[in-house]
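Take a look at this one chain, the form predicted on its own, written out in structure tokens.
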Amino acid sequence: MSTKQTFRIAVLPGDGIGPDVIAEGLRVLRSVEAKLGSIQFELQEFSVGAGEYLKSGDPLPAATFEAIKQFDAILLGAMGMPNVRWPSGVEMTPQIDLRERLGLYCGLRPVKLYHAQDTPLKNYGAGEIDLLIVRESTEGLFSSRLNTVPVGATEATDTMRITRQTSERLFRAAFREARKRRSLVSLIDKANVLPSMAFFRGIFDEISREFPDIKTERIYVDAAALYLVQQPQRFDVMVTENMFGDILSDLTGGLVGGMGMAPSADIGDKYAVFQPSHGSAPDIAGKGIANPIATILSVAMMLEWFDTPETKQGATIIHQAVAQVLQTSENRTRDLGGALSTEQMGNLIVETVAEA
């Protein structure tokens, strides 16, 4: 008698549309796992977020941060709500918190065009836009975030560091994750004016003596940018800074649907974090209209970030089901110009799955 491989993920739904979006994409997995019959999941919920501050008084409790550390895999809702902030103005970013305390230095935001016609680029069909960005999430310009401005100081600063340890692994990562690709990586970063990008452009090039079968280029932010819009086929892997990445991920999924069909992973040596590249969106929390796709996309990511043959299965199956349900062009959530709920596009999904 064959006994189940068994996984066990901490669910984090956050706050806003998290618990929604979580719910379906809980949905899909637990339909991976009928369909598969090989391997079960071990599922338990805390509360991180803005919602578990204004119950206790602390976003991410010390004992839920602990505990989730023996956990497998963390997935993770939205966090973060507009009207709860600090005292010193900004809002409460628990899943910052995570990347950097579980040093989640490797940020992967894969963007994907299932339709031409959720791209507001014209000509562009399914696949042709395919792209991965690679975001540095523990350091860069972020690394001043917790960094207070006093009471009628007359400036403020913040500091981008950049460090060799975290950079090596940064570009060893995207360079293997090229060779699963097109093996082209494009890095992504201000070398012409920043010390610290012309720092951050040196290790690049002594990474990519590592891999002289990957194919490289080097183009600035603003260039970047412009790019995307005018060929974004052209890129493959890209990797960057943490706050260029924050930018540009937001600016690709913008380019295949918007922010729900944009999904991602937060990776480390020992511990990962996955969930939708959007916010908690509370304007249309509870109301049933939010596009579970991101997340469910960020399962797929966590299936193959398990490493196993059976859960790079599921993880096919899921994507081959988005594929499938969007190839009709009526099966879109309101982002998207339709009119199907968050129940119903997690339906499609769940339906589709069965019947792989």
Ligand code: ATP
The other form holds:
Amino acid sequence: MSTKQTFRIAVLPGDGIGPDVIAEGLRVLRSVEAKLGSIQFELQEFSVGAGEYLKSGDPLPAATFEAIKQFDAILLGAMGMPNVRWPSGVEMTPQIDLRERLGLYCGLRPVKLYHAQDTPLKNYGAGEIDLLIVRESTEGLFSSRLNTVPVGATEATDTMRITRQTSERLFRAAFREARKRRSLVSLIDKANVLPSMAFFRGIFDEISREFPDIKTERIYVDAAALYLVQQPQRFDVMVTENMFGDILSDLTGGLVGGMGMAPSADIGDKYAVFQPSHGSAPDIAGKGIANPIATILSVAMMLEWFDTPETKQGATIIHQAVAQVLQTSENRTRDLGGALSTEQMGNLIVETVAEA
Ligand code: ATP
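Show the other one: the form predicted in complex with the ligand, since we just had the form predicted on its own.
Expanding to the full complex; the earlier chain stays at the top.
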């Protein structure tokens, strides 16, 4: 019998480019497993998303939801297709349901520029970009998302829901992340206009006193968008509510080469889901050209989160392999101006891990 430490992972490839990028993420995971020799991964795949809805009438079947909670972590590709909608007309988004139902309040979205050629700011002296967006992922302006607007209504309202309990936990998580990085937390809000955001800021101020070693700043979200374009290198950890985080993380993805470079982790007190920040990218689905790096880096985040010396070493090996592969200008998928397929990029990273 094996004495290796085993990590059980529920794999949800999902829709569109999800299965393609997950396939490469899993190959990299297996190469890390082979490299380290001391740990092993047990994988089980589940069907979730728009494709599952077309088969069973439910994009996140109850039995699947119960089953995936038994795993150590959940690895997700992408979900939703524009032409598969609820009768109300809205797209199905089981990834958001998962965040809410599993209490994954802390969305971690690291943004790192691996090579100067990949930023659209290259002619403006962008310098180093290495920041982390901590996005609240269960409330905020998304909290009205399941409301409906009656036919013939003459107005519609969405609510920005901010709770003390979630905000305290979110801010503590952001401060702890800053301790591992450059010790600066920027609160991104709209406290000058919205009372819910002034409340959010008040809680931030309270929690900041628990972390006297961490520098803080408070920036309105509109100014944050400006500074991200003008001087992205000034940021370390940026903490914000759900909708602002949604928007800013696409902006920051764009700063480092696009959504194919943007990994993420949705973390709660008990469960965690790891997935690229991008969606199912229907415009390139089925073409084999999606960039798998966001998913591969999300796999690294999962290993980091397992928090053992071996898995952390695995995460480091992946980061180094991605950095090494991207040092060569030609090693790019189409979104980064290159010609590699999803699989070819996966191959390069797998080979580099094996040689590490
Ligand atoms: P969602 O709302 O589900 O996040 P979205 O509508 O914002 O999805 P995405 O699916 O993230 O859209 O795609 C946005 C753009 O980025 C598309 O042009 C898509 O082709 C591109 N894109 C997303 N992911 C990748 C990837 N892994 N590789 C290359 N291009 C990508």
